[in-house]
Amino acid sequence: MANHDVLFEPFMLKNVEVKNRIAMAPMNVCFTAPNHIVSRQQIAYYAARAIGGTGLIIIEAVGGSDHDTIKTYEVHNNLMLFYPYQMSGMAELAETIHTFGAKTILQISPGAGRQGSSAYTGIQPVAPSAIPWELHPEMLPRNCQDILMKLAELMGPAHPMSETPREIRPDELEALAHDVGESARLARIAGYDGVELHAPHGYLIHEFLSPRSNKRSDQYGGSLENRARFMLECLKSMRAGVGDDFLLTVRISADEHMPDGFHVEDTIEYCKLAVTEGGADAIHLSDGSYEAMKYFLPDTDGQVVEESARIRKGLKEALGRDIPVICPSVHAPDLAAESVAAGKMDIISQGRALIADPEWANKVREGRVKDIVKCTRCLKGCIGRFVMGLPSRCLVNPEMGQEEYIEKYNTRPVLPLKKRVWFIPSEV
């Protein structure tokens, strides 16, 4: 067995200390309240992965404007920060996360690009270029094709595969951006530790960024810079919006693994753009896209970790400093730790190991490996019930979507309020 202690080693991201190499990665699982505004039991849920001993939370993707864009996967009713009325719900989940020792960053997204629907609201979705996204059998996970056929069967001839969307205007993209940079203004004044720009797995920033989906003649299309160009300005509005002390990253995936797309080379350029002109301060990676769902949601474990290994060592090189990179999808607890040390990523962020275990970084850090509730990578209670809007549940974790009703996870230390928040009125 291998020697975990890499992995609880603290961390800086900028100005910000994780006390551990473990994060969460964003998802959403459908907790949302009405309005998209947080519920109890999603302050719950994220509440039981602090205790778990997670060290970084990024919490699911935020719509960051009200833009039409932003509303065509109302069926998911994911958060949004747009405006004020959503400030305190997403203030106390920030918070409650503090209180048990994690530090959270807030992921914000400009929209679901193609693979959103008008199924769910009547509105067409938009994308840089009008080219719908294909559902390739062979590109599935496993279980996976079965969860898909049924949600195309319950919703019928409204279901949202290969829908043709519609080219997003110059304007249009202009407001996107402003809105994510006012969107991480908020989150800042609501206490997060740092905000993180959603661009990976086919949304919205992705299609921009693939030669497969962006066909434009315009300042958006053509070379690398121009299908950077997007991505760019919603990091440099980010940035102005929480200053230049503040957490900024960028999430992207490392290949699209599609013909026609964009690969981890060009995912290394896209990086240092990123850092040097989009002001980000460190690079998470996820993979794939709903055209290439395998590697979205991967089968295997530790499949992102030799790209990110690539990236990494690619942005050191171009740039003279290492560049801090977070890596998905390694559940193992000697894989990551081995991954870390060897320089691969820096912190790794699980997503369904902690749907099945809120408590992988407690246990490991105890050398309780053997007790770990591993995931089954069955796809069945977590994306077969989100894909039809219905919250999550795990077939190995009955605690799952019920944390608010468990006394550990929706109680917290009622501790002094220096202790709880970022900021306080001089005279408190």
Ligand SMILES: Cc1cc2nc3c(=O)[nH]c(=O)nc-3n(C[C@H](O)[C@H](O)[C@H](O)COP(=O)(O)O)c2cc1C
The other form holds:
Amino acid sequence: MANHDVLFEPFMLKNVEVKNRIAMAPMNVCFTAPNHIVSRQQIAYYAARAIGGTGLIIIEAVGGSDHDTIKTYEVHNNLMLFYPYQMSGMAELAETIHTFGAKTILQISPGAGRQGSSAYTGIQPVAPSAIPWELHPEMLPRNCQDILMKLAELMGPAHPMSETPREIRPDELEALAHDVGESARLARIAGYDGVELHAPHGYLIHEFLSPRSNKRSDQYGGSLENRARFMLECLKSMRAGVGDDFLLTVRISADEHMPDGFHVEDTIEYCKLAVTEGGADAIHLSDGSYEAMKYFLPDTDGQVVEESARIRKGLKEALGRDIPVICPSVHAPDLAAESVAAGKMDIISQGRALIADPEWANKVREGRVKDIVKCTRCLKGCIGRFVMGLPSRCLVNPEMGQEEYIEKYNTRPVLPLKKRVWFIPSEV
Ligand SMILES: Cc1cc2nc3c(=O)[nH]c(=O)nc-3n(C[C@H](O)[C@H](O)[C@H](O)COP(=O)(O)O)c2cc1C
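Given the form predicted alone, state the structure of the form predicted together with the ligand.
Now the full complex is given, and it begins with the chain already shown.
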């Protein structure tokens, strides 16, 4: 068994010290309370992962606007951060995570684009061009076919899985970019350590990056620079919202894995632009989209590792300095330690591995690797229920989704105010 010490070396993400190299990947698991605010269950669920030793918790995609075009997102009752009334739950969540020694980043999204659905809100999805996404059965992870067939049956023929979107207008893009900047500003005030722009997985920004879905002839289409424009406008607006001294990351799929899509060489260019023009401090990778779903939700371990190594190296060669890279879906501790030691990424982010076992980090640190409850990548409890709009569960972790009823997760030590709250008016 490899030595895992490298995973427990602290890392500076800009000015944020993360105590180890283990991040929780953002996952919307349908725990949000009505009106898109943070629920007690959500707080306890994230607390469990912070108590389990995870160094950095990246909160699930949060809608960063109230614009009509983002409404198709409401199907999965995502969190939203746009109005001040959504702040207090957000602040409570950040404070709880900090109490247990982890740092936290809020992932902010300008919308689902053509992967949204009018079935839930009556609003036609928007996209760079009026081209629907395609479901490719050969690109599904195992088990996903069953899950999607069940969904199609429940939704009925009137609501197909994919529908033709409307071409989004430049004034709408401007409004969305403005709004994600406002959302980022609120995230900073709420006490987060950083913000992340959500740009992977075939959602709205990804659709602009992709020559497959972006056939525009205006300033948002054509060249790679034009396709990157909307992502950069969102990043610049977020940077303006949070100021220069605050951590800003962007999540992007390493490769689209589709004909006519973008590939690793393009992603290196997109990341370069995100850093030099958008002001991003670090890159959080993912892979694929709903069209190439087996890359977005891999069946095998470490699928993004080599892409991550190429992108990290390409960025260093292009910019002459290390840009921190976060790589998802490495569940095996040996592979995680070897890959970080080899400089293939700086931090690993874990999604389903932490759903299955919130104590993953503590168990690795304490040499209890054999005690880890392994994710089987079955997708049945997490994404399987998520696509139905149901709160996620986990077939190997019966506590998942029940954290609010478990005392060690639903309480927190009462630390002195100064240790947990960043903002206290000085004149009291
Ligand atoms: C139920 C579920 C919800 C997800 N939601 C998000 C999300 O909100 N934002 C995001 O960037 N990725 C999301 N993902 C992708 C994960 O962050 C991660 O990249 C993916 O699950 C692969 O990593 P893993 O093998 O460790 O699970 C989601 C994945 C799952 C299973």
